[in-house]
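Given next, in structure tokens, is a single chain: the form predicted on its own.
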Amino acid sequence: MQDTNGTEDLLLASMAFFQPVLDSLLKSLGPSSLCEIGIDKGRFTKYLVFFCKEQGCHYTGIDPAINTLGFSNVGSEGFQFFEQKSGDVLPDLPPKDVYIIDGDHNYHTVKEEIRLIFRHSEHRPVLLFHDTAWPFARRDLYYDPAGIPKEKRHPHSLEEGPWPGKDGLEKDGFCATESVGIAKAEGTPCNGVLTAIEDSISQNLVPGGYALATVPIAFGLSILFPERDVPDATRDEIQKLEASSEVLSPLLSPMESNRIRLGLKLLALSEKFDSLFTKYDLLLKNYNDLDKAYSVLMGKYKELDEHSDKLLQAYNGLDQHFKAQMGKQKA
């Protein structure tokens, strides 16, 4: 979500919600080497940094305004950044142990990932993918619509978001205000990022002895993972993670609900407010100009007033001095 007025973190759209769980899970598998695609704002990119200094684990990040986030440079080796589109940096590298994936949440992108990662026959990493629950696990979006082929694009708004129990896009939607491509259906097939996981494993993109957790909350975090080459505490964190939320699940997906319709309503009521700050500062500076306007015509007014009483006074005195000639001439 967007930064306005400190609410960029209400509906904690970020990997960084799911550290605490991750964090045990990373060092229980112990990589030597994981990609992150997709940046953001870099909340989550922090910890990996950090992680990655203290595992001696070599980092790379991809995503295509990596500059703009003072990523580029962390002062130390094994350390890469790349300032590109997934598409264009993974045909090109090494296999990494861990791939945590939160780009362009949509189904051709994802299923394009899922592909170039797993080009390796004998490569066998463990996938992390956020927004694969709602809105985006059966419903594409996109970041640049025009750099998604035709034939791959749904039909797509570019003003409108989804709001949680309604089937179609509203006006104060779900990243309504961002600027990016949401498509208008939900559940349709090729659809969303879970979606394109799903069928990235029914279609062998993905090889055999994958297993897939998800955890249903902060818009949806899943785990895809060979699940006899991981050890076995990787495995355990991932069971314990999955089993809680099979448990927990009619409790999370109504709060999940909960919770989102409460950031979209404060959000909607957040940009109100910018727009009557924005009325009122118009107003205030109209006042101002007013203001500044009216002591120079109180100034005027204050020059005129001081030429009418001399032009008085002289009145007076021509008056007395025409009084006085008369006189003068009656005697």
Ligand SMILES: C[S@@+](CC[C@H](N)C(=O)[O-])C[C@H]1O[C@@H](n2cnc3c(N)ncnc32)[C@H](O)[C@@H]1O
Given for the second form:
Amino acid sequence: MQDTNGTEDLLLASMAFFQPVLDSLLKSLGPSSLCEIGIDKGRFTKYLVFFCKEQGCHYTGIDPAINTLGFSNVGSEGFQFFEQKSGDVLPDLPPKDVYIIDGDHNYHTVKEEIRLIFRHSEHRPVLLFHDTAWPFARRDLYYDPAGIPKEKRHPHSLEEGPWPGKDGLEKDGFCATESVGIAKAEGTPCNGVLTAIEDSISQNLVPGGYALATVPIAFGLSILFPERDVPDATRDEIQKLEASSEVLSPLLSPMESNRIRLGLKLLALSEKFDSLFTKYDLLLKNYNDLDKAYSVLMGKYKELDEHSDKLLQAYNGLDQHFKAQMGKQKA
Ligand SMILES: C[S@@+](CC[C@H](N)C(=O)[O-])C[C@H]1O[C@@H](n2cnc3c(N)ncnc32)[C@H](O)[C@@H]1O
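Can you swap the form predicted on its own for the form predicted in complex with the ligand?
Once more the chain from above appears, this time first in line as the rest of the complex follows.
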């Protein structure tokens, strides 16, 4: 998704932010298989691949547009990549111990992912969701609007995105330049990632005994876990994470909003700079073309000037000759 200049150090949104707090949680869980939905540039995948190699865990990655190089060296054993949508892969995928869900951030897709994951009734996986805080907790994003059934799609914009603290969409908002659809309204029924998770729980798509813990910073992380089936250490890790983010929330929320606004402003400025730079390049090219044309004209002017000098000399010669003839006639 969006970063401020394509480098990871100025990153706005990624599961990679959660790596330091998820590492001990995942290790305490000791999964033998995990599935990542939504890879993009592979920022979190790098860590998951490392984790899986170290822990002997099978990795499955799903993304219709894997936007990354460098995973070819992963070696086929224990690693599987599908360049497809989750809805096309999950129906035939054997159950996994952990799912990391960060693909298409909309109600319809997330609910369908949950339904497909829990289609095996005896299966008690842990699900980690990204984008369960602002802006996509209560507002849909569509990577491929046409791929979502029409009646499940909210009216959306392809040119504007959400801005912290504002209800409507803005032209400099989050993801505004990424050609994704963003729901115009926020907080309506069946809208957003967190709404999809909550509705899946209340509508029994999620089996009994599952609890939901949410960390509402860095675009939000939610953990849906079978409370009694995870190791004590994992439950402790989740509780610690949830409790500490609650304690720090008054500090973290404004910092997060500030961070996002700064990132978006920087993006808008860098786009303006890029467009000024393009205009400058064009002006420079025009100036160089004019300069060349001027040099050619100057060359022609010099030739004409020399020619005119020669004509003038010839005229003067003729004039003197004419005057001399006239003098002779008078005499
Ligand atoms: C927000 S990015 C993922 C970021 C990544 N997880 C990270 O932490 O850096 C979302 C990705 O989901 C992919 N995606 C979109 N629709 C999808 C779907 N239906 N199934 C799986 N992936 C999807 C997009 O191609 C995009 O690369």
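What you see is a predicted model; the values in this text were computed from it and never measured. Only the largest set of C-alpha atoms that superpose within 1.5 Å between the two forms is called the rigid core. Residue numbers count along the first chain shown, from 1.
K.L.:
Determine, after fitting the two forms on their core, whether Gly30 shows a C-alpha shift of 2 Å or more between the two forms.
P.N.:
Superposed on the core, Gly30 moves its C-alpha less than 2 Å between the two forms.
K.L.:
Given a superposition on the rigid core, I'd like a yes or no on whether Gly299 shifts its C-alpha by 2 Å or more between the two forms.
P.N.:
Where the cores coincide, Gly299 still shows a C-alpha shift between the two forms that is 2 Å or more.
K.L.:
Please check if Glu54 moves between the two forms, taking a CA shift of 2 Å or more relative to the superposed core as movement.
P.N.:
For Glu54, whose C-alpha is compared between the two forms after core superposition, the shift is less than 2 Å.
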